[in-house]
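Here's a solo chain for you in structure tokens, the form predicted on its own.
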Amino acid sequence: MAAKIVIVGSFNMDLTAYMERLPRPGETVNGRKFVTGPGGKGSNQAVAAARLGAEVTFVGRVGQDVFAEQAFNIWRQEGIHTDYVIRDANQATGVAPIWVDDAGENSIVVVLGANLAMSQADIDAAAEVIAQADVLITQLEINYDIVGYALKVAKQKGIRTILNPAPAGHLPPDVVALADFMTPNETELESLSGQSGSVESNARSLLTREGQTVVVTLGAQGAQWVSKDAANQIPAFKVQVVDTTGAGDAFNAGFAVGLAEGKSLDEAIAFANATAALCVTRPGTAPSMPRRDEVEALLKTR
């Protein structure tokens, strides 16, 4: 039976440039490419999650414009459920002009738009396909007390929760507290520990409870979990960079339905960055995510 994982979250049409180097302030370079995807965290997440064999339902907010179109489109593509995506009608679908250098790094502004319009009854509204599920993502491009009320919703339901806090935010301790794992890179663990301590410190300072892990990721290192008592740290896949767009995202899709699945930390963070890893690989977010057998088989070269 395939892991039933809900996202909370985003949608942005990815507005992408590719150039030998990213500019200067006040510098004008010349771009080789530009190309137009669907992106969003919450949307990359649940396309990823859904091409690994879940079956993923989608919490979020569109415009009534084109970018919108383009959007269910490709959640019709991937078979991700979409009833409760609301088309707003006083907000644009969400933006994100990225640049990506030769060397595979990026820069991105995104304007968030509709994303920031979701109510406590668009969650309210999925109530009881959130009771169902085995796991629910939620990450920060969306209102932060909507972020709070999905982890809520979820966790009065016995759900389990992943946080996702990216882009880089401060979070209310009673919002991190709602978060059975929290999934964060190195400067968004600075971020919300505000330490720039060791990663192992780091991490352990967001700890608020029993039963709650940091999983940060570590990008060519892999990832460290850290629990109240224990840490560990899960080797990457080398392989050959081409863009790290999405990369977040899909580790992310990865731990959830690893976890869904009932493998063990160790094994949902492995499949994870394996995910990851081959998402790297492709240039663009939601295009660039891998199907379960590519997932399989570069877990089967370890």
Second form
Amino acid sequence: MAAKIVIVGSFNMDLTAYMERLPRPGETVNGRKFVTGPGGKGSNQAVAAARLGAEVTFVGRVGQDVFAEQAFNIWRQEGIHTDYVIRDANQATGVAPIWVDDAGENSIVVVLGANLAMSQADIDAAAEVIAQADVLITQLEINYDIVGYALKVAKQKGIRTILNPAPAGHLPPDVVALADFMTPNETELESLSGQSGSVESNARSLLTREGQTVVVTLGAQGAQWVSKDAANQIPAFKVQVVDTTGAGDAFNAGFAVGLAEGKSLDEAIAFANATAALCVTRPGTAPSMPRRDEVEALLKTR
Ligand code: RIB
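Please show me the structure of the same protein in the form predicted in complex with alpha-D-ribofuranose (RIB), now that we have looked at it in the form predicted on its own.
Let us now look at the entire complex, which starts with that chain.
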């Protein structure tokens, strides 16, 4: 049976310009190419999880504009359940102007619009589907109180939770305590923990109860997991990088699907690393998410 994943999060229309190098403040540079496409950390994770074979429900808000139509188009194409997506009458769909340089590095601005109008009632409406999920994932492109509420509802129902604390932010400890897994990159780890020590000590400082694990994504170095009394690093796959945008989302989707399918922590992280590796070989965010057979093929090369 397919893994059931519920994602409470954002949709943004990505407006991406590709250029040799990012402009400095006050500078104008020539772009090589401009592309619009579906994005938003929550929706990217939903698309990636669906392509990996999971049954995915997305819980979020968009506006009533043309970008919202494009959101529903990709969700429909990928077979993602959208019964709990609200079309907000007063807010525009989120947008994200993105710059990507020739090394594949990016800078992103998010104008979150309707994503920030999510309410506790939106989560309550999805409570039954949350109760049947294998894993719930949420990120920080919606209001933090909704992040906390979604995690609380999932935990009350005994559902495993992943908090992807992206973009970087600081959450109250009682919200962090609701996450079974936290998946920051190094910058997000410093913001979330308020510490600037080693990856392992920063990660360990977030663990306040039994059963919590921090999985820190380290780009080309792979990912390191840290629990109360153990830690391990799982190497990345070496690939030709075209665009790193969405790599974290691919990783989270792979990790959630791996966990939901009963893989061990190390195996789920290897699966996530392979998903992220394939994502960075292609331009764009949601459109660059790989399919299951591609991930399986890459895993076999190790
Ligand atoms: O993680 C990449 C995503 O961050 C982009 O799709 C953009 O919309 C921002 O949310």
